[in-house]
Amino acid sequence: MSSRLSVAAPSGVSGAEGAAGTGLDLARARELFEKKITRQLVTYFHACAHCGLCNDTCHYYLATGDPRMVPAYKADRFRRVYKRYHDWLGRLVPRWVGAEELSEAVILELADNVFGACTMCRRCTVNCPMGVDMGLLARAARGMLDALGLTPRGLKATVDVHLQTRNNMGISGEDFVDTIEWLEEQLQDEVGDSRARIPLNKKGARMLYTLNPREPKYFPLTILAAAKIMYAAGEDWTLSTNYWDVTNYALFSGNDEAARTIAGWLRDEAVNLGVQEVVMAECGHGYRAFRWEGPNWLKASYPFRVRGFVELMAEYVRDGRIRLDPARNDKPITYHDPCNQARSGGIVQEPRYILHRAAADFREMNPHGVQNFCCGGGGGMLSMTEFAERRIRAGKVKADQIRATGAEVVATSCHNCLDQLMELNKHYKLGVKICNLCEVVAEALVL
């Protein structure tokens, strides 16, 4: 594996190479590794038979043939540090069961396999006989990382300035707001209505709805069409200048304290504005991290029902809240599964019951739902730019999947699958359209 970590690591260390000659703190590393080991993890380290069946789940070792990229491989990078002291085999005879010393060798093989070759999809896990779960295993061996300082720079800047400025990208509350009131304005001309609003700070709303910094920064018109739904909707909703973040990348960093932090503040801001319902922004890993790991981090159930926006806009089309014509989006059609909705998240059949409803030419990708392939883009990599040659290398694999389905649009509902597909449309060259799937909903509204 050619690429270089980039890790902001002790003492000003720069890059894997300079980390290998500075002496980590392996006492520290030893200790944080015990911290790590759960009887969950013991359970998968023992329950591995080696058999194989994971090799072709994973979509490095299917872009690449290296055997380095099997999942079980990876696993073992962890599994044979934990025999070294765990095993009794493991600790008379190593070498025969292929037990290791917590060495810098090993600590920096260990980093660029569960940060630069492991999206912590789980694809893998789903379709393991012994159900091991290597995106836990990923996140758990990142974490000790992280204490190490050894997590890749661009993701850890990421956590850092969410941390700081309460969003990942350091969005000023004054350009937030310049921002919302430009979209309000163009939202009245789209629907022809001066008295459609997009709510700020709105105290008992039913629901406080989240954003992707990407949008504000990026995208604007994914909230124009998010609001352009809710209009339609008749919804009672606000969004809060307070905390209105969907992300957590700490999910990815494995930094348990900083994924109880942000998650507590959407926690208090949904508290404090007194709403029944937080709705999620089209994010994969936002919608898991809030809605099914924030309580586990905070150690406490929400006074609020938590739902990803796909969840609510199948049921504006259910109810009948909004009518669709599927005319408006007559061009053929695919959808792209985020790893941290359908397979980590449930939400597998709303986007499908949308789709059949709001395109004239829905075509799937083979496999899909919990089956689907990752892009490449999950597990933080957009942020870790040392590995972006392995990134768009291994998402070949979802190049040929829209290839194959002759669609010339693709929809997702997550901004790192978004960005991810982008590129990989530009590289493959795909020439399709990417969009967010609330894009086509908004498309085929019939107001």
Given for the second form:
Amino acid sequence: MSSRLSVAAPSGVSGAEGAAGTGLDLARARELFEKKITRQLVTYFHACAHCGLCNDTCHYYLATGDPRMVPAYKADRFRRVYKRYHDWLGRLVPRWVGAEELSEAVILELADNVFGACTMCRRCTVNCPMGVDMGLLARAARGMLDALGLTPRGLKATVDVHLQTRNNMGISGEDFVDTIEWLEEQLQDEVGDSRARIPLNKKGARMLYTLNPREPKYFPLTILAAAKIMYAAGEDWTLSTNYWDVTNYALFSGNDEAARTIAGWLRDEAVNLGVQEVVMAECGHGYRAFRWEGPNWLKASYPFRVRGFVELMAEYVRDGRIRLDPARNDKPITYHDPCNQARSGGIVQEPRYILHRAAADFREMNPHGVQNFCCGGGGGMLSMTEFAERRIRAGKVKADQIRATGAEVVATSCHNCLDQLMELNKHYKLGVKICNLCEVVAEALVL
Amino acid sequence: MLSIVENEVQIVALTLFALLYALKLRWLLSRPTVRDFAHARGNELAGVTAAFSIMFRPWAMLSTRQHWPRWLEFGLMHVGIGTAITYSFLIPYVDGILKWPGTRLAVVAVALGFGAGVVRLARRVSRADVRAISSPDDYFSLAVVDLFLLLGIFALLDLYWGRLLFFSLTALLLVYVPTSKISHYLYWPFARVFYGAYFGRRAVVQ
Ligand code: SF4
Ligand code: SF4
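Structure of the form predicted in complex with its partner chain (previous: the form predicted alone):
Let us now look at the entire complex, which starts with that chain.
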């Protein structure tokens, strides 16, 4: 695993080159660190018994066998700073408890760990007898590092573009509308109904649907699949040209201010259109960011409901609003649970409910659901190209899981997972087809 | 001598212990907590209940299902510790407790706890992945608790020097524990509430 745990500035960590040996404001780092210490964090700093039970729950450790990849070791890169300033023994005899002063080396190693060796997937958390929340610790550390200008360039750029253009790929309003209009024509052809619509900016629609910018840019057919499903269900829905991006990479950079701004745009647009519900396209982190973290960043509950598209599709099937023919998906298929949707969002039953009805041969990975392994693409890892080699290596656990099912198709509900699975497919020569769940449902639709 | 170690010394050590814990709690409670504004999907109370009971349900967590001997060690060691601590209060104040037939069972519990503790120490020393997360405090804490259990066996067998050493170590431990990693159990209820409420609300833990 090249460049692993390097204490030199991780290449591509923005600002890090300038920081190594110079420039890094340690007093400010300390101040930022102190601001991050909530009651939850203090608890998780102290609660770890270093028992090692979580060691083999982490895909990084399983794929490499490197002891420095075990969750508690990674958490200790942050914990040791806390101990140096807030633990009695840590202050008196730092080495006795592994405490360390905030220094450039400590900060850069922390950056390398929390950005490059943890996808914040929380598999260790749900397997820890104390419940030490590594996802929370890693995000708090990332937030501190972000404020110090140490967020890896690709991740920072994604957040910056989002803040500048209101979507993370900088897609212009014109291009967006062109794509949607083209897709509307495709939809009409597919369903044989010239009145079929992909509504834009429809005030008072029941539901506002959001998109991942990767869809209009690279995967427009997933928008078509979703539109087809909503057409079949007779849904009263709309897209918005004012704000439509499901993603929020500030969840990954740890920048609460940016996260709040982005979540606020979607909240305001939903209020403006007067919808009863916002439905998040198949995007694991986007779902978690807006559904679960957004209200906390905004410090207020939403006056509307938020669901993932998977939940809505399951409801359509359950209520008989769409009919599915499993014979149309006759190849063996498995499902990859996006961590942010399953382990951090509780959406576990719905995709299974759907797949048992939309496919003839659905096979579970072992383990799956809340215990599913991260694909390696979580935590914004796809945007941090400097850690690509690690990401692919850590993804071997997922590749082995897929291979063991004998499936020919892998469905998932997340664009980051989709991208990572496609890379794993190529690298580990899995020979499977990777798709979003809505594509499987659209294929099985009986119109 | 034994009477002083079993009484006055323990009371002083316990007072210090309580004071140190109070200071730790004060620091913890002085930090801001995070309020959850998201509409619940599941049930916080169910999550907290599940979180607290998970320790008694090794089948409920994949890690303890896969490593059930580790869960057993954990259980034996903590039962042993609990028994030894209970006897540190009973011996000075309950006449004849060491002659009570139930004490034989207590000796077995403490001995099993000691055995489990030794296995845990051996793992900490021998496995690279556990060594990587171990500070001197981790080794020392485990070793000293093992010693506490060993001396507990002798104390429960009513050996004079066993009692003297057991109570002397108990007094030292009462002061060391709040400052060391052993104090993790003070945070256990908080950790369980935070974890259970957070994941219960999201219907991840039920
Ligand atoms: S995080 Fe939990 S499981 Fe892992 S070493 Fe710490 S206490 Fe043990
Ligand atoms: S959160 Fe996931 S990636 Fe991070 S240490 Fe835990 S298991 Fe590993």
